[in-house]
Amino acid sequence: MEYNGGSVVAMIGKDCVAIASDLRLGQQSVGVAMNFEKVFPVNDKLYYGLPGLATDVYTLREQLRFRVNMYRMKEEREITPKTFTHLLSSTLYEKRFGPYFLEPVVAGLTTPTELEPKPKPFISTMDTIGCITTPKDFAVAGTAQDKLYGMAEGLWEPDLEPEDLFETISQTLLNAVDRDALSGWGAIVHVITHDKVITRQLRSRMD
């Protein structure tokens, strides 16, 4: 889990959700690249982050892309965050005897229905073999997760508007990775609202 480094954090806001990651790719303490994104889109309402071993990031991303496309063709609709979480969990559990070295974080907005006309924010995280946790505030994973927990508990508030949520998740991530030698080198933040996705890159310490 610590060979390549990297961290991901997701937060719930008021009718919006945000997910962010650092951009460092390392080989233990040696820096390799500063543009290694760990957060990927499923659709315009759903993103997931994969902190962990870089080779497993690519392998699982391609496997999930295949399975989501098959779901889209078979069901003729977009996959929801809850369904995607269970799909990801079962994909990890299949490999439980030789697991992927990843701790995924999922963030998205639910699809409006007749019972719930407003899209609701949803985040989840899981361990290497797919044990799901669905927190109501924030989720963290990666080499800086202890620092992320502390920063997020101090900064997160309920019902944050998109711009406030962006500021909160940005400060949480930047301050946490500054205290972790295996994370950092810039960051990328995605804020998902009901009508758009706001993506911004952040500059951080490069030492």
Second form
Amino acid sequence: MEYNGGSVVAMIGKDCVAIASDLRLGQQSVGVAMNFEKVFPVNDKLYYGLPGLATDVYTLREQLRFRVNMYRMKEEREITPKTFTHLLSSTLYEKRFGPYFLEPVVAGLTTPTELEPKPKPFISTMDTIGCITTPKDFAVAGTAQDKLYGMAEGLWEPDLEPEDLFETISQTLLNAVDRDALSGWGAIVHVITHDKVITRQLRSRMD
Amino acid sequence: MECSFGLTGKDFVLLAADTSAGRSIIQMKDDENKIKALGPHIAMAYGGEAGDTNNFADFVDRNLRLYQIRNHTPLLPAAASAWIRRSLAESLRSRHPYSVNLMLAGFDITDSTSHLYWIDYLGTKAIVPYAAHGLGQYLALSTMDKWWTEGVDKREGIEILKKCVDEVGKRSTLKFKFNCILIDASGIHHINLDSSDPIAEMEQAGKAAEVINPNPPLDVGITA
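Based on the form predicted alone presented above, generate the structure block for the form predicted in complex with its partner chain.
The complete assembly is shown below, putting the previous chain first.
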């Protein structure tokens, strides 16, 4: 977990969710790359972040891309955030006794259906072997986890509009990673709304 | 202890690796080539556990060649890096993992871009403009941070590489000799870092400086 470093945070807003990560890839204390994104899209309303061991970030991302594509072809519809969380959880649990060293965070919006006309914005997080938690406010993971909790606890409030949510998640992430030697070196934020995804790169302290 | 560097520029990639071979404090060889050409425009510098390195490098070389024979086109750098990374990641969770760190450099002739991938034995892949493995990470990454700029030309690139090699010579108690190659649109070329003008020497040498392509395109009467 502390080998490559990196952090991810997700937050719920009013009819929107946001997910953000830092961009550092290190080898212990040495910084190797400053373009290593840890948040990936599943579709235009669902993103997930994988902080942890960088080799497993690639391996699990490849694995999930395959499984989501198979789901899409078999079901002929997009996967929902809730279903994706369970897909991810069982993928992690398959490796119960030799786990991927990752603590995933999922953030997404569910498209309204007849059965569920007013779905709530969704975030979830899990441990290395896939034990799910679905918070109502925010989810944090990575080497700056404890600092992120502190910042998010102080800044987050219910029913933030997309632009306010962007500001909240950005300040949470930037101020948390500045106190963490293994995270930082730039950041990227995605704010997911029903009609668009706003992606912005943030500049941060480079030390 | 080992040391290798990689550096991208506007229309080329540089790769340099030390030439020592030995165990712990004993050096047995000072002319070991740890850079392997894998195709007409792709090469890698590798290091790590003694037997694993050559075995893995051969494995990669043969597989990339097989791809080229089957498809009449070499694997592009991005695809090659993904394949190599996956091989290492799968090996990591096997009974006998390969302990090989490498740097993959390639020039994509389809869109004239240079690529450099930093890959370690875990299967960690970083897409970087410049990188180092081994001792060089601690000694010369800061040199590259200071001097490298977007779109450096060949001469500037070699100057930066020389600064790194000098830094290692100055700050390390070990004596390293370096082996260097340059990849551009015309292929892979040897670079003599001791020369006062390596680029002029390379251009003058022409064919003689070219690294022999291990996977020459086969003439089967079909063009890809």
